[in-house]
Every structure is written in structure tokens, then in C-alpha cells.
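Next up: just one chain, as C-alpha cells, the form predicted alone.
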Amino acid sequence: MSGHKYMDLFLKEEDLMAGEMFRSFVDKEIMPVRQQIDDDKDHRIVGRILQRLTDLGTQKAAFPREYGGGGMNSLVSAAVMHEELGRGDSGIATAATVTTWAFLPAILAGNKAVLDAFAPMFCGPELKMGCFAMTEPGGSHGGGGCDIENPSLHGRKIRTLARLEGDEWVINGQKAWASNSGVSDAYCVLCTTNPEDGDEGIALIYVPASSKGLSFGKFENKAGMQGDKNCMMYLENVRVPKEFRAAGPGHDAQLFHNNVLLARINTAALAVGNAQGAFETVLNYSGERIVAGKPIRRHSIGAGILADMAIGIETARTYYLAAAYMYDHPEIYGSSSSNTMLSRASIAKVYAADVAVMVTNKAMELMGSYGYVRDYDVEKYWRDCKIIQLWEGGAQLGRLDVCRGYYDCEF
């Protein structure tokens, strides 16, 4: 397709330039070693790539300029970066960008104590990692990402407790599945001061990795996304200064739900990146593979499958960009904390994730057994994109959150 793939309506010139920069980065730094990433148990390859992304400024991009950060505050810009990195490797993209996700509550709240303590380290030249610890292991009393992210439950299912003792928060609880867990330098931990207080009890508290009482389980052995580490996280009487709470009662709940919303739009872009990568692979393969005397894509059935893939990718990309643009312009499209905006973000994520799963499945069908072997890229896209459909509350909660933009409902 001639011309660039992003709409000028949503992107500034610098966004287009950033998109080209990250696409070139992926082609140069990730694609040559892409097939080795899932076997890189010690993250030697992953670490080198993450350091090179740090050299580009991704780690410090969202931190305030007074700390040496980039001051980036555009969701459109972040989403474009997610798509381009997702075409290379979703796990690496996640590991690189979760640091921003972890510190956004403190940045948006203007929490000087947190920024003074952590920003200089994260705005430096060396790779550092942050973690947003939200999900909890499920059980008979609830828990898990679905209950925690469900705005109708108002934080009442959070089981990680924080109590104030003098000038310190004392935290006890468990977290699961958090990206960069076990390898991060700092953790933003979703807690409650009292589950019965609902949103007023929700607390986002920053925990240094060196904190006494913080420990971790073994890393999860996943089907894909090996560039992103996940493990159980245990907090036993972990003490941090009371100033390390992001904002305060009520405000932390708003910051938390804003993080959920942002994540859905960014992971929609990540899903599109997976789909785009698989599509490019199969488009090339189907032009070279001869069946019944002509290339696969010259057969009408092959062309129809490729068309469905292209339709999904183009529409998913256009919508996630539209949702990001609307988030960036609340003066026109309404508050970012509204159910309408949550609905838009959920539409973007649910649809893009479904498209990515469809595209990778169809790509494997067109490539046959070659799509299933690791010599080609499609099977990795296939494994990596499935979790995007499952995380952030799952595909079902996402659909319920879509409905919140259209009628009053409590699920």
C-alpha cells in the first residue's frame, strides 16, 4: 500500500516521524533476533534491546522535563509506539512501556516525593524497570484482574491491605501476573486501606524493589510473551513512607481507572502491531508459494482471506487512533474519567485483540504447516497476541465496559 498507514487527522508530524523511527528500530534490532527471544531465559538479548530503547528515550519519555524526562503527554504518540514495537515483539514492547504505566499516577498527581525519589534514576542513561502491580490471585472471596478492574465493584475485591502507622504505610498482600514483576526497580502497588470504603479506600503506593518484606515466586512459563517477566509477588509488612501514596482517598481510584483506560488503548495498538506483522509475513509468503500453478494470493479464496485480514487491521488501527485522539482532547470529547471514554477504550481493545487473533489464525491457514513452525514469524505472533485478548479484565469485562458508555448499568 502506497503512502503511510497512519491518518494525518490524528497524528502530528512528530508522531509520524516517531513511528518511522520505531519501525526502523524493530527492523534493525528485533527482527534479526526475533526467533531467539523465546529461548532467552536470562534476558540477555531482551536486556540489550531494552537498553537500546532506553537510549532512544522511551524510559524517560513521560517523566516531567524538570527531572530530565521527555514530558510526553500524548496518548496518540504512545499508541503509535506500541503498534510499531508490537510488530517486533509484544513482550519487549510491554516490558519497555510498563515503566511509564507504573509512574503515570505519580506524574499526573504531581507527587513530588515519589518523583524526587525515583525520577532521577529512571531518567538516567541506564535501563531501569517499573511495575504496575494490580492483579491478585483469584479465590473464593474474589480477586483477580476482572474483579479488581470492574468499576462497579469500586475496589471492594482488592485484598492487598495498606494501613498507616505513623509516617509509614505497612502493606500486606499478594499480586500476580504483573509485567516486569521480579525484575523491576520500583513497584506501584494497588492496595486498599479498607475494602468497605470502596473507591475511597483504593490506594496506589510506590514500593522500592529493595524494600524489606517484598519477595517473589518463580517466573511463569507462558505460551508466548517471553520478553515480559511475570511472577507472584508477596508483600509481608512492607513499609514505605506515607508520601509514597500517589494522591489520596478518591483521587487514587481516579488515577487507577485512568491507568486501566490508557492500557486498553495502548494494548489495542499492540494487538494491531501483532496483526500487521503476521499480515506482512503471510502477504510475502502467499506471493511466493505456488499452489495449482499460481501463487496462493492469486487464488480467489486466498485473496478473500487476505482481504478480511486487511479490513480488520485497517479498521482496528483507525479506531484505536480515534480513541487515543479523543482521550487527548477532553475539551471536545468529554472527560477521560467518563464511562463514555472507558467504553471507547474498551471498544478499541476488544476489537483489536479479536482482529489480531483472527489475523494470526488466518495467516497460519494460508501458510499451512509452515505457519506452525518457528522458522517463520507467524506462530510467534499467534502465541503472543492471545494474552492481549485475555489481560486487563478479559474480553468479557471489556464488553461489559463497552456497554457502560450507552446505558446505566452495574455488572
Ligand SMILES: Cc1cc2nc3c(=O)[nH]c(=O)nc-3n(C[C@H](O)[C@H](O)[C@H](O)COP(=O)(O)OP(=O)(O)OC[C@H]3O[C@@H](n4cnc5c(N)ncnc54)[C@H](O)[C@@H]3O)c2cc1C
Given for the second form:
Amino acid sequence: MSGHKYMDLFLKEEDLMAGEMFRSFVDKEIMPVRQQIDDDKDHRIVGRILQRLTDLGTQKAAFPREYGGGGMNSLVSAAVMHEELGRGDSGIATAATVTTWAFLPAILAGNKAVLDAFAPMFCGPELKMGCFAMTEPGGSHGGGGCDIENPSLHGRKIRTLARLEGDEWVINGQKAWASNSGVSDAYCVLCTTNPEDGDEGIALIYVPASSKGLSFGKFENKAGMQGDKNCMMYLENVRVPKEFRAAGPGHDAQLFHNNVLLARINTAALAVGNAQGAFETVLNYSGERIVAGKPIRRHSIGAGILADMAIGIETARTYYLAAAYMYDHPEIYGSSSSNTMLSRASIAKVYAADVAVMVTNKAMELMGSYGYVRDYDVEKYWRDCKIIQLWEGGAQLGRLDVCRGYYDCEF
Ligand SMILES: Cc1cc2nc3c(=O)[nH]c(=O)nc-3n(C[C@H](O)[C@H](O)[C@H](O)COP(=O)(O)OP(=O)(O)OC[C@H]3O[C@@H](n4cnc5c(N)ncnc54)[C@H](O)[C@@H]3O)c2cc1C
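Return the structure block for the form predicted in complex with the ligand; the form predicted alone was the one displayed.
What follows is the entire complex, opening with the chain shown before.
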């Protein structure tokens, strides 16, 4: 299609330029090595690409300018970057962007102690990683995955306990699955000071990787998303200064739910990028491969499938941009921490993830056996995008959160 694919109603000129820049970065730095990423167990290739992104300023983009950061505070800008990087590799996009996600609570709270301790390192020229650890393993109490994020449960299922002892937090608990776990320099750990206190007990506490009592399990063996590392995290009497709590009782709960909400919009963009990559591949392939005397895409049955893909991608893109724009303009569209905004973010995420799963699945169908092999890229998009549907509340809690914008409900 000719012209910009992003609606400039939602984007500033610099977002359009950044979109172009990330697109050519992906074509130059990721596409040529994309098929090697699944076998890059020690992240030599991934690390090199992440360092190149750091050189471009992605790592420091959201940190305040007084620390040498870029002061970026637009979700629209962040989402466009997610889409463009997602077209290349969703795992690398995740590893690169989770650092900002981890530090947003401290940045939004203006927590000087946390920023003084960590921002200089993250605003420097070297690649550093951050991790936002909320998910826990399940147990007899239930909890663990979605129950942690579920606003109706008010943090009562969190089992990672933070106890104030003098001037320090003492943290005990376990975290599971967090992106960049085991390879990060700093962790934002979701804790509770007391599960009975509900939202007031929720505490986001920053933990340096070098902390005594912090250890990790083996890396998970996943179907895709190999650019992102995930493992169990164990916290045994981990001690950090009391100032490393993001904000305080009540405020941390808001910052936590805000982080969940904006991650849904960013991962909607990631899913669209993934779908866009698969679509571009199948569009080319189906124009060249001849079946029954003509290219696949000249058969009406093939054209109909391509049309469904395009409808999904274009509508998912337009909606995630609209949701990000509404988040960026609370003076018009209501508080970013409202149920209405959670609903919008969840619509964006649930829909875009379903589109990506559909597009990659149908792309493989149109390409036959060639879609199923690594050489043509589509099977990697297919494996990578499935988790976007499952994380961040999964397909079901996501839908329940959509309903919260329309009527009072507890799930
Ligand atoms: C590659 C990868 C990266 C990840 N990155 C991070 C990260 O950076 N940080 C982090 O903290 N976690 C991360 N996670 C964890 C992820 O966010 C959780 O796995 C996710 O929240 C879902 O939890 P669960 O898998 O335990 O599913 P469960 O909570 O066990 O849910 C199972 C099913 O129940 C449904 N369900 C949930 N609640 C309800 C309800 N109230 N009513 C009806 N049905 C419901 C769900 O939608 C789902 O279909 C990551 C996971 C992976 C695999």
C-alpha cells in the first residue's frame, strides 16, 4: 500500500520518522539473522542487536532528561516502536522494551533514590537490562498468573512478602516467567506488605541483580520468543533500602495497574508487527508460487484469505493507536487508571493477539509446506505470537477486563 501506514491523526512527525528508522533498523540488523535467533542460546546475536538498539537510544528514551535520558512520555511513540521491532523479532522487541517497563513506576513516581541509583547506568552507552517481575508460580492458594493482575483481587493473591526492618525492605518469595529474568541488572519486584491489606499492601520494590539472597532457576524451554529469556526467580531475605519502594501504600497499586494497562497496548502493537511481518512474507510468496496455472493470490479463495489478514492488521493497528492516543490524553478521554482505559487497552491487546494468531496460521496455510519450514520466516512468526495471546492476563482475563469498562463487575 502506498502512503504512511500509521494515521498521522494519532502520530507526531517524530513518531513517523522513528517508525521509518526502526523499520530500516529491522531490515538491516534483524532480518538477515532472524532465522539464527532460535539457536542463539547464549544470546550473542541477540545481545549485539540489543546493543545496537541501545546505541540508538531506546534504553534511555523514557528516563528523565536530567539523568541523560530522552524524557519520552508518549505511549503512541512507544507503541510504534513495538510494532516495528515486532515485525523483525518479537522476542528481541520484548527484551529491548521491558527495561523501560520496569522503570516506569519509579519514573512516574519521580522516585529520586531509585533514579539516582539506577538511571545513570541505564542512560549510559552500554546495554543494561531491566525486568518487571509480577507473575508468581501458582499454589494451593490459587494465584500465580492472572490472579496477580486481576484488579478484582486487589493484590490479595500476591505471595512475595516485603517486610520493613529498620531502613530496609526484607523480601521473600518467588517470581516466574518475567521477561529478562536471570539476565537483568535490576528488577522491579511486585510484592505485598500484607495480602490482607489488598491494594494498600501492594509494593513495587527495586532490587539490584547483585543483591544477596537473589537467585534464579534454569531458563524456560519455550515454543518461541527466544530473544527473551525467562526463568524462576527466588528471593530469600533480600534486603534493599526502604527508598527503593516505587511510591507508597495505594500509589504502588495504581502504578502497578497502570503498568499492566500500558503493556497491553504495547503488546497489541507487538502483535500487529508480528502479523505484518507474516503478511508481507505471504504476500510475496503467494504472488510467485503458481498453483492450478496461476499465482496463489490470483485465486479468489487465496485473495479472500489475504483480505481477511489485511482487515485484521489494519483494524488492530488503528485501534491500538487510538487506545494509545487516548491514554496519552487523559484530559479528554479520562484517567489512564480508569476501568474505561483498562477496557480500551484490553480490547487492543485481545484483538491484536487474536489477529496475529489468525494471520500467522493462515499465512502458513497459504504457503503449504514452505510455511512450515524456517527458511520462509512464517513458522517463527507463528510460534512467537502465540504467547502474546497468553500473557498479560491471557485471552480470558483480557476479555473480562474489556467488560469492566461497560458495567460493574467482579471476576
Ligand atoms: C515469554 C513470556 C514472557 C513473560 N513476561 C512476563 C514479564 O515480563 N513479567 C511477568 O511478571 N510475567 C511475565 N510472563 C507471565 C505471563 O504474564 C503470565 O503467564 C500470564 O499473566 C498468565 O498467567 P498464567 O500463564 O499462570 O495463566 P493462569 O493465570 O493460570 O490462567 C489460565 C487461564 O485462565 C484464564 N483466567 C484468568 N483469570 C480468569 C478469571 N478471573 N476468570 C476466568 N478465566 C480466567 C486465563 O485467561 C487463562 O486462559 C511471561 C510469560 C511468558 C511465557
